[in-house]
Amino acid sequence: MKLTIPSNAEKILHILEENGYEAYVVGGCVRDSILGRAPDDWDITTSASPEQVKELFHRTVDTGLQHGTVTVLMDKEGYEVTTYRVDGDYEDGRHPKQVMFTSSLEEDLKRRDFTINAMAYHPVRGLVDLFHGMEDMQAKIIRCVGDPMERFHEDALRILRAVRFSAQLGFTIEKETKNGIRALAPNLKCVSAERIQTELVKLLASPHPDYLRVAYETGITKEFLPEFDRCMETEQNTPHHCYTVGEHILHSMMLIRPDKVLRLTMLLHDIAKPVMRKTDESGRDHFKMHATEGEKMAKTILRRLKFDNDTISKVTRLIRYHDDRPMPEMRSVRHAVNRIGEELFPLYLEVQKADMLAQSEYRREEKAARLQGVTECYHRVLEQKQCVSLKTLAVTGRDLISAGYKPGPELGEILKEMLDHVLEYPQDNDREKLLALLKER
């Protein structure tokens, strides 16, 4: 088999190798090289200790000395350069307690967490493959090398990294590796909260979001994401539903672009509604408020998972109005763009669409010929150049101060009454038209 690898990473591979060291490309980038993919980065490794690494090329970053890494700077371009090494005993589920360097590629390979991550590849000795990747990539298969148990209790991430590459890749999980990950699920809990968010985030912006229902299956969403799994077992009796709300947020997710907002925004837009739910005399159910509830229950998962300011503002926004039915006519439109945002109007109208295909047939004609009457009008909105926003509205502050009023919150009370006329009668949004209403106010 031979690959193309970047003329970098062969130069790092040539001057260790004619110095005396062993050297390899190794890890994601040689399973994504297989399959056709473009990897992200290209990692050696390498019998060379960090200090023979340092002393072979001119400039270096001591990325992670204690761990054996070094990063080789080749025309701006960083390559980790990692020596062969063997964990010591992993005592808080997530790192070892101490790194041995050694001079087997063997050892090296058998602590990595997958075989279709345990692979080498040198671009005269050809593949090396001691745990059958190869194999498990043409059945399409997630494996862990070696005990499952053993790799697991290791490092707890890696059972949300399996189903995270089962995801990305469109693999199935193998049984016992799958038991693994059922019976250890609960040491995620030694897992910090951003390298959950990493992998979550990755999951949801795959090819196969929907994996998120082996998380579920195997107990791992139980571990960060509670809330999910009430979702799983809430039905929805309603004849504008056909699944659990659980199900619902799958196929919603699967109908949407793989944004990192909408992904999410979908994941969570409905995450309220096993605790909004209520039954009526006729056993019909109702999930009134449940965009107002979903709002705050989103906030606060979010931030558990240490999201940043502006993707929870996102998010949270489009949650509260995802539910938001704005009439097909101008007025309306200007009015839900005002409510909702000139940024995130898009986006909301994307997550209506996903919402509405993940829903039953029911009323599915009215509500596609609603929206796309409301996606007409929007695009005549941005055309003509109507205001929404005090962005765009012709008065500004300063405009009021010459025209004789005092700063204060009386300025924004008269801005807003103006945007709200100009919602109104768009024509009007012209300085010296509002500023001659203002007189006659």
Ligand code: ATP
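Basically, rigid core = biggest C-alpha set you can superpose within 1.5 Å across the two forms. These numbers were taken from a predicted model, which means no experiment stands behind them. Residue numbers count along the first chain shown, from 1. What changes on going to the form predicted together with adenosine-5'-triphosphate:
After superposition on the rigid core, the Cα of Ile34 moves by less than 2 Å between these two forms. With the core held fixed between these two forms, Leu400 has its Cα displaced by at least 2 Å.
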Second form
Amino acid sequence: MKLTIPSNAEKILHILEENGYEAYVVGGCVRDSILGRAPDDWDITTSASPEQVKELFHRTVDTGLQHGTVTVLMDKEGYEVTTYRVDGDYEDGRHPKQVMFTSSLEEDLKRRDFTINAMAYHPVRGLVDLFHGMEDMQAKIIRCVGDPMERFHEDALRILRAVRFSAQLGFTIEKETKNGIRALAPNLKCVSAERIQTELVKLLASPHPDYLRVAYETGITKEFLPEFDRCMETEQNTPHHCYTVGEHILHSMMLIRPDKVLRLTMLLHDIAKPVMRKTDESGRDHFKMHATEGEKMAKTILRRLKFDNDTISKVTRLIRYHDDRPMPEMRSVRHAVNRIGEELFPLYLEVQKADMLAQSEYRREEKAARLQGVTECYHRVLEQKQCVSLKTLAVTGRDLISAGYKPGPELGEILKEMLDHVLEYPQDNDREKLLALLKER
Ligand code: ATP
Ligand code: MG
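Next block: the form predicted together with adenosine-5'-triphosphate, after the form predicted alone:
Below, the chain from earlier opens the complete complex, with every other chain and molecule after it.
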């Protein structure tokens, strides 16, 4: 087996070996190049200790000396070079409590999570595949290296990683590995929110975000997203829907492009439906105010999972407005863009489309026509550069001050009124005109 590896990675292997050490590229990059996916990064594993690595290369960064990792900088790229090691328990759920270095590649490969992630490659010696990773790759199987119960006990994050890799690659999880997941999913409680977040985002932004269903079925979501479990258990007795809330969510995620903000929005857009559900005398369900409540719940959930503020604010805003349905005419669309925000509006349109397509066929044509109309109006707003926010209002606070108005909070109110006027009469977005109108008043 011959793999193409970057010349700088090859150079690092060569320098290490010239100096009497062993070195291989390893893990995700080997897996991805065999699968014909472009690896994100090339990790190197070596018998040299971190100090020995640092002696051989001029430019290095101490990325994680305690776990044996030094980043070697070559041109503009960094390569993580890690000493062969054996891991202790992952006590804090973040890093192994203690690591021991070893001179054996086999020991290093044994500590890795799945067979497809436990292969090493050397340009001359070829592929080192001690746990039948190639076979599992061909059979499209995620399988633990060694005993699943033991491996999940050592580090419960691997439980979620199994589902993440299966979603990224479209692989199935091998039976014993799946049994281990079911048995030990409760241990995910002890894993830090940051580590869970990383794997969750990779799962959601994958070609199979609906594999979150497997995470539900095996008891994984129960540990860090029990709100989603409620959704899987909530029916929707309304003609608009043909799935439970949870299945609707899973379908909607598949119907939107693999972007982190969009997938998180779909994941959480109906998260409040189980708590807002009201069944009327005829047995029909209503979910009034689920978007407003959903915004609150999503904020709590995203904070709990330690997402950054930018992601939280975008996702929660999209959730608040996901059910906002302006008429397909210029005036209401201008108001909607102003309300939802210029930056988020195109994303909001994508959210509405995915949401609609994951519903039943009931009134589908009517819903699709409205959304199409709104989309067209939005494009016209852009083409005609119509003003929908203070950013492009022809008058600024400074203009008002030059015109003799005193600085202060009233200035903001005047600008707001001008913007309201311009949202109604886009042709009036002209400085002279707006100032004249103000004088008239
Ligand atoms: P990605 O494309 O997402 O980066 P990856 O396989 O490179 O996938 P990383 O999380 O970057 O995943 O880890 C690199 C390698 O380190 C893995 O391929 C695996 O061999 C090993 N590894 C990472 N995390 C663990 C873990 N929690 N337990 C055991 N081995 C792990
Ligand atoms: Mg990686």
